[in-house]
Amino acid sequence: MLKINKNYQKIKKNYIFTEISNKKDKYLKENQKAKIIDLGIGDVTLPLGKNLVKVMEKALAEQAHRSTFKGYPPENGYDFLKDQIIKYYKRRNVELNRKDVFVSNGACCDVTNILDLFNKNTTVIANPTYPAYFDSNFLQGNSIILESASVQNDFVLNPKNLNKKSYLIYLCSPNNPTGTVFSKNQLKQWVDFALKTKSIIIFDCAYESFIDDVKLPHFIYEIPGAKNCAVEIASFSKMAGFTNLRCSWTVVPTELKIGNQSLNNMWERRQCTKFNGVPYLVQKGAEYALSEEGFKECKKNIDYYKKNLKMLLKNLKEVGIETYSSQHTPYVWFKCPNKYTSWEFFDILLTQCQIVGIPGVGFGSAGEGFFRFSAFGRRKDIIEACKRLKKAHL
C-alpha cells in the first residue's frame, strides 16, 4: 500500500476562510433577505487601474501577430520585470541583480513552496500568525515554535526568547492579521540574531506598499546583513489589484548560502522543475504597476483602501472598541468587547449586525478574543457597516 502524508490527518479540517464561508452561507439560507457585508477575507474590490489595463491589452494584442508572440514565458520571469523590480528597491537603497529575483504566482505560493528547499527543521512562526504559514510547516513535518504576539510586545516579535539555535523563521510586515509594522531596530535584532545562528528568516512583505512613513523600513534588505540570512517574498495582490492575475517575485539573494550550498541555485532549481512561469501580459502589467506612473495610478486604489481603514479604527473607538492596527496596513485589529470569545462575537456580528469578519482565533490561540476587519471593501459598505455597528451597542 502506498504510504500518505499522515499530518493531513492531524490537521485541522476546514482552513479558516473556509470555515467562515460555509457560516455565512448556513446563515443566508437561513435568512435569504440578509444583507450581509463581508469584511473578512481581504480581496480587493476596486478595478485594475485603466492605463494598467491598457497596457495588458496591448500587451494581449501582440499574441495574435507571429512577430511578437510569446510561448512559454521565463521561468524565473522575463528580464523586463526583473529590472523593473530592481528600480523599485532601489528607490529604498537596496542594490539586486536579475539572478537574485523570481517572478512567481502569487505570495502564497511561495511562503510555503520556499519549504521545498529545506528538510525537517524548527520553525519560529508568530502566534497570531498568517496561517498559510502554520500550516504549511506543520504538513511538511517541521518543528513548530510559537512565539506569541501580544498586547504586551505591542504584537512585534522579537528573538529574546529564543534559544541561540538554527531555526526557519517567518516574519510579515506589514503583520497580518495584527497590522503592526516593523522598526528598522526591531527589524536588526532578528537579522542579527539569524546571522549569528545562522537561521533563515522568510520576510513577507505583502503590504509594504501601505507603508508611508518613510523612516519604516519596507524590505528587509534595508537592514545591515540581510542578504546573508533572509528571502523576501512580495506580491502586486495588494499593491496593483492582482488577487485575481496572479504575479509576486520572491528575492533569494546570491550571498545567502547554508554552508556551501546556495539558495539561490536551489530555488532556480526548484522553480524550473515545478513552475512554469507568470503569462506575458500579466508581466507586462506589473511591470507598468511599478513605473513611477504605474505606481501613481496604483496609489490612488491603496489611497482609498487606507481612508476605509480609516474610518472602521474611528468608528470602533467611537463605540468603545480597544484598536491596535498602525495606519500602514489593510487591516483592522481589535479587541472582542465584553470579553466575547472570538467566536462568540463572530455571531454576534453575523446575527446582530449582519456584518462578517475573521476570529482572532482563526489565526492562533494567542488571537483568542481579538477579531480582524479588512478594509478592501467598497465605501458604501464601509460606511453602512460604521453605521451598523453604532446602532448595535456592542
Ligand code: PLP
Given for the second form:
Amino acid sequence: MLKINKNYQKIKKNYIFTEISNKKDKYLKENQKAKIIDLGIGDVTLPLGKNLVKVMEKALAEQAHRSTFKGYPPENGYDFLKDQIIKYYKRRNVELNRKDVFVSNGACCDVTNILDLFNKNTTVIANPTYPAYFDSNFLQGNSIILESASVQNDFVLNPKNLNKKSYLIYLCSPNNPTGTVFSKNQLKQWVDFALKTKSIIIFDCAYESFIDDVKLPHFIYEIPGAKNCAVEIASFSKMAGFTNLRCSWTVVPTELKIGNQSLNNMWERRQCTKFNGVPYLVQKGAEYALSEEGFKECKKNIDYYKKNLKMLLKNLKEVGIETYSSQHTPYVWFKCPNKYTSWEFFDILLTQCQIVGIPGVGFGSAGEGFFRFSAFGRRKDIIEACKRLKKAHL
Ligand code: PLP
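After the form predicted alone, can we look at the form predicted together with pyridoxal-5'-phosphate (PLP)?
Below: every chain and molecule of the assembly, starting with the one above.
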C-alpha cells in the first residue's frame, strides 16, 4: 500500500475559515430570513479601480493579435513588474535587483511553499497569527514553538525567551489578526537574533500598504543585515483588491545563504519546476497598482477600509469592549466581553446580532477569549453591524 502523509490526520479537520463558513451556512438553513453581516474572512469587497481595469483590458486585447500574443509567462515574473517592485522598495530606501524578486500567485502559496527549501526544522510561530503557517509546518513534520503574543507584551513578540539555536521564524507585520506592527527596534532584535543563530526569518508583509506611520518599517530589509537572514513575502490581494486575480511577490535576496547554499538559487529552481507564472494581464495590473498613479487609486480603497476599521473600533469601545488593534491594519482585534470564550462569543454574536466574525482561538490558543472582525466590508454593512452591536446587550 502507498504511504500517505499521516500529519494530515493530526491537524484540525477543517481550516478555520471553512469551519466558519459551514457554521454560517447551517445557521442560514435554519433561519432563512436572517440577514447575516459577515465580518469574518478578510476578503475585499470594493471593485478594482477603473484605471487599473483599463490597463488590464488593454493587456487582454494584446492577446488577440499575433504580434502581441503571449504564451507562458516567465516563471518568476516579467521584468516590467520586477522593476516596478524594485522602485516600490526604493521609496523606503531598500535596494533590490531583479534576481532577488519572484512574482507569484499569492502570499498564501509562498509562505507555505517556501518550506520546500528546508527539511525538518524547528519553526517559531507567533500565537495568535495567520493559521497557514502552523498547518503547513505541521504537515511538513517540523517541530513548532509557539510564541505567545498577548496583552502582557502588547501583542509584540521578541526573541529573548528562545534558546540560541537555528530556527525558521515566521513574522507577520502588521500581524493578522492582532494588527500589531513591529517598530524598527523590535524588528532589529529579530534580525540580530537570526544573524547570531543562523536562523531564517520568513517575513509576511501582506498588509504593509495599511501602515500609515512613516517611522514604521514596511519591509524587513529596512533593517541592516536582513538580506542575510530573511525572505520577505508581500501580496497584491489586500493592497490592490487582487484576492481573485492572484498576484504576490517574494524576495529571496542573492545574499541569503545557508552554508554555501544560495536560497535564491534553490527558490528559483523550485519555482521553475513547480510553478508556471502569473498571467500577463494580471502582472500588467500589478505593475499599474504599484505605480504612483495606480497606488493612489488603490489607496482610496485602503482608506475606505480603514474608515470602516475606525467605525468598528469606536462602536466596540462605546459598548464597553476592550479593543487592541493598531490603525495600520484591516482587522479589529478585541476581547470578548463577560469572559466569554471565543466560540461562545461567536454563537452569541450570530444568534443575537446575526454578525459573523472569527473566534480569536482560530488563530492559535493564545487567541482564546479574543475575537476578530474584518473591516473589508461594505460601509452600509459596517453601519448596520455597529447599530446591532449597540442594540444587543453583550
Ligand atoms: N498572509 C497573511 C498574513 C494573510 O492574512 C493572508 C490572507 O488573508 C495571506 C498571506 C494570503 O494572501 P494571498 O491572498 O496573497 O494569498
